[in-house]
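First, one chain by itself in structure tokens, the form predicted on its own.
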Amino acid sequence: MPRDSWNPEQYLKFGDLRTRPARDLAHAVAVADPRWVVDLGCGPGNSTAVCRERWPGASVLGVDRSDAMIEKARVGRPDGDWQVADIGEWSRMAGGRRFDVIFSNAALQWVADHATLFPRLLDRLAPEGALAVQMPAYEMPPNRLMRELAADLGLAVEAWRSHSLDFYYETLRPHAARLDLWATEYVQVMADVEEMVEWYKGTALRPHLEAIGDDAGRARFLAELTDRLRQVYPASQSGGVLFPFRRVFIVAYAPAG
């Protein structure tokens, strides 16, 4: 996936809804007065702003593989510390600073091999530091419908993946001093199913639309997806469409050293 396929403006159409889980995650982290915080997959900087608000005395680094996202973040905070880097490559960097908090809001699902990645990130923590991660749940109906439609059309699409909380427990428990796991379903109210599609254009739909490559094909894909979503998410009698969005949360603490 090209770095610059991300569109900050499309992503921020739903900035409040996308930032709320970042706030919930940050406030669950029990690290007193961290000095060094990194926000992996910082996007346009909305989650990095949450980290600065939560830990005002910390030096906060924002990392994202998208040049467009980092440029948007720099416009919003020119004095911020920003880095363009792939998260998987960043996690493999030997030596260097150890962080008191490694924070990631809705990003690690785009990085492969969580069985290796998560313990490797834990190794980059300072003693008693925290790895704090939030990701969308993999088996939500819209994501399943996208995968089914892509398979029907024979599309080769870059996969994203999050796993069960059991998986993250088994992966991290041998390495962590303490581990907190939970899931939250955010009931997001959309004007209609078309607005749901707009939501996904900023994230999960990106690789599907890029795999098609032509405007007419993308329009057909979106129309078919909209029809399938309408069968799952009917309009409320009171107006709008209720869009339950499940997210998984992981906070793993490093040993005292």
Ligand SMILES: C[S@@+](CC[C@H](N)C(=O)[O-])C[C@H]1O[C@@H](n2cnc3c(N)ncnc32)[C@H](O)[C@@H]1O
The other form holds:
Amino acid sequence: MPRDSWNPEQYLKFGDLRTRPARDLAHAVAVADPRWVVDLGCGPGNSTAVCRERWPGASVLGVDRSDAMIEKARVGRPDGDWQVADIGEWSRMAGGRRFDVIFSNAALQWVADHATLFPRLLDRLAPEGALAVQMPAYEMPPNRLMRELAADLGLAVEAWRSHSLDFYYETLRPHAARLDLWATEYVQVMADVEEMVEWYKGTALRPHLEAIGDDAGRARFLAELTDRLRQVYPASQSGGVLFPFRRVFIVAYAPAG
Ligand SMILES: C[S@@+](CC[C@H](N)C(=O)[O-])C[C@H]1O[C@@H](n2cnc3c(N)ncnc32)[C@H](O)[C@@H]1O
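Since we've got the form predicted on its own here, give me the form predicted together with the named molecule too.
Everything in the complex follows now, all chains and molecules, and the chain you saw is the first one.
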């Protein structure tokens, strides 16, 4: 998949809903006066702004592999510190700077092999620093429906993946001094299921639509998904559609050194 399939405008159509978990995550991090903070998968810079607000005394670096996203972030904050890089490669840069907070909101689910990635990220923390991560839960009906539709069409889709909180406990406990794990279900109110599809066009639908390759096929995929979503998410009698969205949160603290 091309790195720049991310579209900042589509993503930011729901900027408030997407940024709220970043605020919840940042406020849960207990590191006193961090000096070096990195926002991995910073996207258009919305979560990086949350980091700057939370830690005004810190130097905050935004890292993302999408040129389009970094360009958007730079327009919003030309004096910011931005880097185009792949998170997997970044995590392997042993000998690089140690960070007091490694922050990542809604990005690591796109990066492979969490069993090795998360411990590597912990290794890049300064003593008593924190790795703070939020990701969408994997087992939500819209994602299952997308996977089923893709399987019916024989599509090879780059998979995103988050695991259960037990997995992150088992993976991080041997390396972390302290762990804080939780999940939150945000009940998002959408105008209709079509708006839910718009939501996913900015994220999980992108690889599916790219794998299809022609406009007519994409239109059929979206129509079928919309119909199936309508069966799972009925319109509320009071108007709108309730779209519960579960997110997992992980804050892992490095030992004192
Ligand atoms: C859903 S957006 C999250 C944006 C922002 N952090 C937020 O809180 O809304 C996911 C971002 O992760 C980036 N991303 C995905 N895989 C990546 C990788 N392997 N390395 C670096 N960035 C990656 C994408 O380019 C995209 O900008």
